[in-house]
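The chain that follows stands alone, in the form predicted on its own, written as structure tokens.
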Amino acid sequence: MAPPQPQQVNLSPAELSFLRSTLCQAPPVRFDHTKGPKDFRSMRAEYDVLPGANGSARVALEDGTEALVGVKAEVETSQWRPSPDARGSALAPDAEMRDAADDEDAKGKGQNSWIEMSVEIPGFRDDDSLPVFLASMLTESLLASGGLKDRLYINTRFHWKLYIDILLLSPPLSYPLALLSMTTHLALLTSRLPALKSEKDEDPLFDDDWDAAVFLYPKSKASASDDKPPVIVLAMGVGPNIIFDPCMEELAVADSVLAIACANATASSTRARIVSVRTIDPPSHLTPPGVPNSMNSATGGTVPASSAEALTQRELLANSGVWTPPRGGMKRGLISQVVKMVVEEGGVAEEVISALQAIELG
């Protein structure tokens, strides 16, 4: 589970209740009112910002958070692997060596050790719980899709090494997952790797003309429409409603929060499919409680003998409308509900992913 954002909203038990009794209406009234359940936040992106790197981008949301990725490719040599025929045998490693031509489209040949990511947030160390949970959920969302490995093989002999440098620009307003992300996606998407013109195992020699370069997901390609990378959308839950893209207002009074990572797939009828889901630790657990008129000594209530006795009331007065944290996670109808807006033909991935794809192509 992800640690809840780095910043607590300052607002008072009251303002809490009065948040959270908007958000469990139907429809409901989020914090900005203009906005439906599966509106986004506006942002302005744009990409090939960094002259020195294969790939970069740029996006700011309308809150001011902005974020910059920037991706660098190096050729580097593969450790050698035996095939599962040769193991077992004696025989030398230049024995083994196969021609790339001889294999499908280099499936299956990638290793995870070939992409490396790193998150720098303002305020946070290289260590620290936030960037290091967020540099995994992201390097995992891009794993489990399966595709950008096995795009960095050259030969038996060589490989691309992808470095992904993601900064924060500001401090975090909100969570910063779905922004990263996006970020991140757009970035791998105008990433360019030098033609090659050396063949089978050779020494790899590329062409020194930049605009011969190769995209590292090729437009031209009869399936691109299916060959994107994940992009992760965040979805609360808040009582029977699902949000999604939260601000951090509505972040604080969330029953359960989910990162959902979702790519396209022209293969399914719904066009889209979920690479992977992790729960997020909402940083509504964290507000103070409410104290109601009858344990408030204040107000003619009496105060409970101990803490126990004080959760056991807090439980029974928990509809009554005095702010409680919510307790527990999201249940499995709800988490189902989610997955559909997710992948449902014209839903919320194939919305991001389509209005990304077309900042990218302006």
Given for the second form:
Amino acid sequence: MAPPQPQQVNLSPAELSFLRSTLCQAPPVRFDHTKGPKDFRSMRAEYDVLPGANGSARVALEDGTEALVGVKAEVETSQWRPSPDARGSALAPDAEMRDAADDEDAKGKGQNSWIEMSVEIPGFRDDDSLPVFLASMLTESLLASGGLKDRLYINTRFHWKLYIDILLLSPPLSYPLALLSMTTHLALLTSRLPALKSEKDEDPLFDDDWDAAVFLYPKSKASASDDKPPVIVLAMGVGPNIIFDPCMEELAVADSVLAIACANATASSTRARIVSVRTIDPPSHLTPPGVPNSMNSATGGTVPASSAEALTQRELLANSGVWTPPRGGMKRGLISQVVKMVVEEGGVAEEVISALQAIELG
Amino acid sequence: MPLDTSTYSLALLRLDGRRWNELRNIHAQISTQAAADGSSYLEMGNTKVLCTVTGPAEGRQSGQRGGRDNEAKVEVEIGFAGFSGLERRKRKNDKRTSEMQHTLETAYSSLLLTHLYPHSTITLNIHILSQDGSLLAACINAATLALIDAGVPMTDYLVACTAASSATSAESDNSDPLLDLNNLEEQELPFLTVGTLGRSDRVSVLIMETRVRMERVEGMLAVGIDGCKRMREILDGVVKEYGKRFS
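Okay, that's the form predicted on its own, but what's the structure of the form predicted in complex with its partner chain?
The next block holds the full complex; its first chain is the one shown before.
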């Protein structure tokens, strides 16, 4: 029914070549020429948009792509899993006391299966590669960033199950990972769970006052070092330059694309942390190559006799300005440069996370 | 949750404090999304629906691109968001959804001037963000607004409303029909969804899935059609308000 890939840009080889050469300049001239290499596209964002969800957010980018995330939590019974440690405590005479101590500290008790994420993109089936890949990347970074799953622990018999439903409302014009991640971040940041009134291993009883509900990501006075959900930024390498938050046209000439999930600084680390990094196959690999004059019989060249010959000739013409789809991955030096730009003080990670925080503060 | 509908006859007020012929609070926007050809957002009480229109465009399927007889094909996709209901549930391709899709497809195929766009497809994507009764009516109203935003020519607004019969026993003949139901009322009372063409009395969509006594249907229909007329005024106001921005 739908094309299996995100929509391709319809640019000719000459246009692609032009776009690439402008992006390779120092400093790079971007598709939107008012932006520098680290500038993000402007967006409109709002949160708490849905009455029936624990947390929700909607973000629309300036190019018209729009995402909506709803977070819903349900109480589920935990499966009893015997562990050597727990059995020892049950047999020991001071079991009561140890139980009490455990309640204080839910650390390490969360399970990955307590968070379920689904991504819906119009025109794509649930099991198409794009939604599945996006969902797994978002889940992966969320689980890797630590504390969330432990906060879903209620007591030994019950836990919260968190459903995160991500809806892309528009067709996926550019690679939507960064947009979905920012929307999820905002939704999780504003999600609240009803306050627990029961104690220890009683059947859970909750405060029915929504004003008393506790935030899923607790807030303290020094809000800068609170635990916050991770956010994924896209960085693309083109020639010697690094460009953040590429738009659709820029992605079409990327040498390589990195998705970097970063979390804010916590008490233990002074600077923003990187939670996970992934390379993404850029759509530029699928663009059609241009035909140089020397290989075109209509312009006085000679058409290569075999495809192998054509390949060697193209190899020689790599820097001639005739468009050839980029090959290979990202250079090590470039990766370390990207990482540095993300985590440094006042870097991209800090900027994005504090910008999203500012939305919530109003 | 059992609903005590018998309290209605005491004060003639419904559970949410409305009179029998009152609509819920309706809020609508058009052109909400820059990337779509047409888009709309509609709230009827706590029912929230978002609709985007793509096309008229070349069909995505390799086989038949348009509809029959050189007319455009109308495709409708309805997606229930996992968080839309009271409990989180995934709904994909169940019978109720496909019936709603079919209802919208047939209604709009006859309403839109599809002969102007041979070999093309008009795709309606409807996202249900929050459900609280009158779902089909909300979908129809949102789709109408989105199609107007997309500039697809049609003869008149297709607007819809729900109406129910509040009678609890067979003897009580003096019961009022109720207009624009919420989820609780929908579970308890027999109701129908009626869609009409603008100001006229021409019924274009009529669906009733519950059983009700024959005599009551006429009253329900009358109230429903009356509600549709008011709904048309509201939607028309939204469209005109939007148009003022360009004048």
